[in-house]
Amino acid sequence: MRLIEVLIRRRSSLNSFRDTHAHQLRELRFILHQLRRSPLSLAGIGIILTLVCLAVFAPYIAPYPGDAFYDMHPDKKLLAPQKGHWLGTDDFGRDMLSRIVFGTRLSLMIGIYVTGLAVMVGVPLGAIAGLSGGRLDEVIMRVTDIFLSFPPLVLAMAISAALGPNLINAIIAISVTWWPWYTRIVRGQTLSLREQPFIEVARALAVSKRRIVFRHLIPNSLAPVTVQASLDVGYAILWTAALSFVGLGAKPPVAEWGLMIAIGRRYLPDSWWYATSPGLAIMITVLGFNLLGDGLRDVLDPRLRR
C-alpha cells in the first residue's frame, strides 16, 4: 500500500510538472522537431557529442595518458603514424593521438569559459542599457563602441601580452573582446521589448529594474544570445589556438592545439602529422559549432513559428 501511495503522489507530481511547464516542453518538442528536419545540424550535435565523450573520458580513450603531461620517449621521436601510434609521435616521443584527446578536454573548457565570460558581462549590461535610456545607455554603448572599433584579434594579443602570455590570460584577453558583441545584441533586444505590455505591468507595479532586467528582458533575450554563443565556443577554441601559436597562450609541455601547431610547424614537410593532426581536431571543432549554430538560429527564428 505505500509503495502504491508513493507511485501516486509521483504521477501526480509529474502531471503538475507538466500543466506548470506545458509551454517549455512545447517548446522543448519544436526545437528537437526541427533539428531532427536538419542533417546538418545532426551532423553538428554528433560532433560536438563526440568531442564531450572525448573529454569526459580522455583517461580511458587516450592510449598512452601520461603522453598527455610529462612522460617522454626519446627514442620514440617523430615517428611516422603507425600501429600502436596512429597520429605518429612528437619531438619528444610522446603519443599525438593521447595529446590530441586530451587537448579536446582542455579546448573545450576554454571555449566554454571564453564563452561564459564574455556572456555574464555583455548580456547584463545591454539589458541595462536598453531599459534605462537616457545617458547610462549613452556611456555603456560609447564604452562598447571603443572596443569594437579595434580588430578583435589584435586587441586580444595586444591584451594577453601586457598581462603575460598565458592560458588564463588568453581566456580573459579574448572575453574581454568578445563582451560588447553581447551587449549590442541584447540591447536592441531589449528596446524592442521594453514597450512590451508586460514590462509596462511590471513598472506600473513598482516592480525593481534589476528585477525587470533579470526576470523579464534576459530570459526573453537568449534566443539570438544562444545562437551566437554556440557560435562563440568553437570560435574561442580557434582564437586562442591563434594566441597559442604567436606565442601568448599556453605553454609547453600543455597538450593545447595551437601550441602543437605551433611547435610542429619546425618539423615540416618531413613530419607533416605533428601539425596536420591538431589542425586537423580545430576544424572539426569549429565546423561543428558552426553546424549547430546554423541550426539553432533556423529553429529558434520566431518566423519559421508563423
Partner chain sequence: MLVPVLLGVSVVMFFITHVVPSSPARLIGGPHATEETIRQIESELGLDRPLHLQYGIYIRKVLSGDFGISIHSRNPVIEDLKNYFPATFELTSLAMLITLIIGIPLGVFSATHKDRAADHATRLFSLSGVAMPLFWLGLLLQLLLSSYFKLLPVGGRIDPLVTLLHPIRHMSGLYLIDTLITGNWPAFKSAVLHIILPTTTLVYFLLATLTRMSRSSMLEILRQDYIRNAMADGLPEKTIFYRYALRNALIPTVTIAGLTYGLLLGGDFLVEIIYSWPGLGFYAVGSMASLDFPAIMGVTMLVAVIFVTVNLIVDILYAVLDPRIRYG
Contents of the next structure:
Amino acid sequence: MRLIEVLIRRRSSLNSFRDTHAHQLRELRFILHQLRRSPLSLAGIGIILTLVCLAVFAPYIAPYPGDAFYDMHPDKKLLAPQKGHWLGTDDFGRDMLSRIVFGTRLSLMIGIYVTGLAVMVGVPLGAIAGLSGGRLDEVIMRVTDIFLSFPPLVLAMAISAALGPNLINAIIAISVTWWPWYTRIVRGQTLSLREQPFIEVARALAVSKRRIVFRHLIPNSLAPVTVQASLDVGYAILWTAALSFVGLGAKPPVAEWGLMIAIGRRYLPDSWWYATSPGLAIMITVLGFNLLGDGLRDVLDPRLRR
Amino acid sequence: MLVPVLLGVSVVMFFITHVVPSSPARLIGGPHATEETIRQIESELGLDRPLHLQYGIYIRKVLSGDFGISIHSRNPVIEDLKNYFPATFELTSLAMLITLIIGIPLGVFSATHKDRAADHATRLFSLSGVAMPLFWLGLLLQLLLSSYFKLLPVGGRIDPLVTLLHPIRHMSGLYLIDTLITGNWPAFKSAVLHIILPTTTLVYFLLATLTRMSRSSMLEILRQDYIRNAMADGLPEKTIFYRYALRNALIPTVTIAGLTYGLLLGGDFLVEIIYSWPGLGFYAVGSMASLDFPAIMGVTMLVAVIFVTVNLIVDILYAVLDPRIRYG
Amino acid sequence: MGDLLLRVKDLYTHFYTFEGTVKALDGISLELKRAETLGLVGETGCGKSVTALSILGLIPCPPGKVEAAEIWFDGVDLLKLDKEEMRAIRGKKIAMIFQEPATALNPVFPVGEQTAEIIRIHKQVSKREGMQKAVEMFHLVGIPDPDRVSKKYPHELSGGMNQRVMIAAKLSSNPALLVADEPTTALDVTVQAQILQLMKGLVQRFRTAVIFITHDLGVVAEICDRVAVMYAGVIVESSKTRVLFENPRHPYTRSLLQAIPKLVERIDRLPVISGTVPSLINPPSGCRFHPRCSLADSPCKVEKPSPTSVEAEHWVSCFRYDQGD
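Since the structure above is the form predicted on its own, I would like to see how the form predicted in complex with the partner chain looks, so please show that one next.
Let's see the whole complex now, leading with the same chain.
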C-alpha cells in the first residue's frame, strides 16, 4: 500500500512539475523538434556523441592503449596504414589509431576546460558591467577592448611562451584571451533586456533586484551564451592544437592532435599518414561542435522562429 | 581610442613578458653562463630595475621612435618590422581581396536559395573551412601541390636564385607590385608562384567566415518589411537581392571583414610558419621562441596600431554605407 | 458586369508550422468593381493582411500555401501566372501600401531614388525621367519642396511624410487596384485624417479601385463604398457601407458596431464581445463565431454557413441572421 501511495505522490508531483514548468517543457520540446528537423544539427549531435563515446571508452576501443603513453616499438617505425594499424604508425612505432582515440579524450577535456574558464570569468563580468553601468561598466569594457585588440593567437602565444610551454599553460593562455567575448555577449544581452517591457513591469511591481537577475536576466542571456559556448569548445580545441603545433603547447609524448601534426610534418611527404589523420580528427571534432552551435543558434534565436 | 588601447596593450604585454619564470638573460648567456655574467647581461638590458621603471623607460624610448634592439636578430626592432611587415601586408591584402570578391556573392546566393541543395553545399563548405586547422590545410596543399605534383614551391616568398639574377628594386616592399612596375618578369613570376599556396590557404579560411557572415546578414535583411514592399512593387529579384538587400547586408559584413583583416595583418602566424613566409607572424613566433622581449613588444605595439587604424577605417566605411549613421 | 476588376473565389491560405496547420483563410470570396473602394474590416489576426498578400502572390511558401478556385483580375487568373508574369503585375497593376511606412522604405537609399526605381521598372524610362516623374508624384501627394525631400533618407522624414512618399510611389504607375493595409494606423491622429483625405482624392482622380484594410470602422464609414467584415479567416458579412451601418445582420457585425462609443449616448461601460479570438490551428467547428455568439444554435456548431443574400448586394454568412433583433 505504501508503495502505491509513494507512486501516486510522485506521480502528482510530476504533474505539478509539468504544470509549473509547462512553458519550459514546451520550449524544450520545441527545441528538440527543431533540432530533429535539421539534418546538419543532427549530424553535429551524432559526431559529438561518437566522440564522447570514444573518449570515455578509449582504453577499450584503442587497439594498443599503451601506445598513447610510453610504449615504443622501434621495429614498427613509420608503417603505412595496414591491417592491425589502420592509420599506420608513428616515428616510435606507436599505433596512430590508438593515439588519436586517446587524443579525443584530451581534446574534449581541453575544449571544456577552456570554455568553462572563459564562461566563469566572462559571464559574471558581463552581467556586472551591464547591470551596474557607469564607471564600472566603462572600466570592464575598456579591459575587454584591450584584450580583443590583440590578434587572437599573439596573446595566447606570448602567455604560453612566458609561463613556459606546456599543455596546462596553453589552456590557461587561451582562456585568458577568450573570456572577453562572453563579457561582451552577456553585457549586450543584459543591456537590451533591461529595456524590455517585462523587466520594466517586474521593476514597477517592485520585484527584488536579485529575483530580476536570477529569474529574468540570467535565463534570458543563457541562449546566446549556450550557442557561443558550444561553438567555442570546438574552437578551443582548434587553437590548442595550433599552439601545440608551433611548439607552445603539449610536449611529447602526449597524444595531442596538434603536436602529432607538428611531428608528423617532419616525416612529410613520405609518411603522409602521420600528419593527415590527426588533422582530420581535429576537423571532424570542430565541425561537430560547429554544426551543433549553428543548429542551437537557429533554434534559440527567437527572431528566426515563425 | 588609440592611446588608451595602445597603453593597455603595452602594459598587458609588458607585464606578461617581464614577470616570467624564464629569464631572457639566461637564454642569451647560454646554459654555461655564470651568475655574474647573467647579472651583467640583466643590467645591460635594464632587467634589474623595478618593473614600473622598466616600463617607463620603454615607453619613453618608444615615444622617441626607439623600439630597442632585437635580442635575436641584433637589429633595431623598428628595422625588422619594416622588413617583415610588407610581406604580411601583401599576403593578407591579396587573400582578403579574393575573399571579398568570391565570398559576398556566394553568401547572397546561399541566402536566396535557403534550404536548397546549393545552400547546404555552401554551408558545408564554409563550415569545413572554419573547422579545418589552417596549418593542416597548408600541409595538405604543400603535400599535394608541391611535393607530389611539384607544381608550386613549398615555401618562401621568392626564389633566392631569381633575385640574384634579377634583383628587385625595393619600393613598396610588396614584391608583386615592385616587380610589376619595374617590369622584372622573372622575379614577378617567381613571386606569383610563391604566393599562390599561402593565399589559397588563407582564402579558404577567410571565405568560410565571410560567406557565413554575408549569408546570415542577408537572411536577416530578407525578412525586413522593405524587402516585402519591394516585392509588392514588382521589382525584379535581381534588383531586390543585389541592390536593395545586399546594400543593407553589407553593413555588418564589412565590419566583420574589416576586423578580420586587421587581426590577420597582425600576423597570420600559422600560414606564415608553414610556408616560411617572412612576415610579421613568422618574426613574432621566432621572437617568442627565443623570448626576444624587445621584438615581441615591438610586434605587439605595431599590431595594436594596425588594429586600431583598421577599426577606424571600418567606422568610416560604415558611415558611407549606412546613411542613418552619417547624419545620426 | 463589364466593369468587374477582381473576383476572388474560395480562397484558402494555410501555413504549415510547428504547432500545426494554421488555417488563416477558410474560403474567402469577394468581388471588386473598377474605381470602387472596398473596406476589409476585422480584428487583428483575422486574416485581412493574409487575404491581401495572397492576392498579390506574396505569401512565402513554404510555410504558406495558397489555394483558390480562382483569383480573377482584369481578365487573367493570377493563380495561373508564373513568377515573372506575376511580378510584372505587382506594382504596375496592383500596388500595395503597408502599415508601417518607416520600415517599408529601404533605409539606405534616398526616397526619391526608391520611387524612381519603381517608375523606371514599370514604365521603362531612363533614370533621369524616372527621377523627374518621382518629383512630380511627390508634388501631387502634397509633399512640400519635393526636389529637396526626394534626396532625403526615410529616417530623416516624419511618418506622415514617409506615407506620402509611399502613396506617391505606389500610384506612380497608375495601378488599377491599390491594396492599402492599415495605411494610417501607425500615424498620429491628425496626420491620419490628412492621409485619408489625400488617398480619397487621388483614387477618385485616377479611378483606382482600393481594398482598404483596417480595424477602424470610422475610417470605413469615411472612405469605403462597400465593406466586408472578416472573422477568423472568413468573411461573415458584406454590403454597401451605408447598409452595413444601418442594418447589420451578422451577430459579429452587430457587436462590432455596438462597441463603437457614440457621442450622444452616455453609457458607463462599452459593450464587449465575450470570449476570445479563436485559434486558427484548431478553429471551432461549423460557424467559427459560434462559441462567442449569443444566438448560436445546434446547426451553428456543425455546419459552416454559406453566404446568403439578404437584400441586393448584401450577403451574410449566418444561419440565424434574422433572429434576435
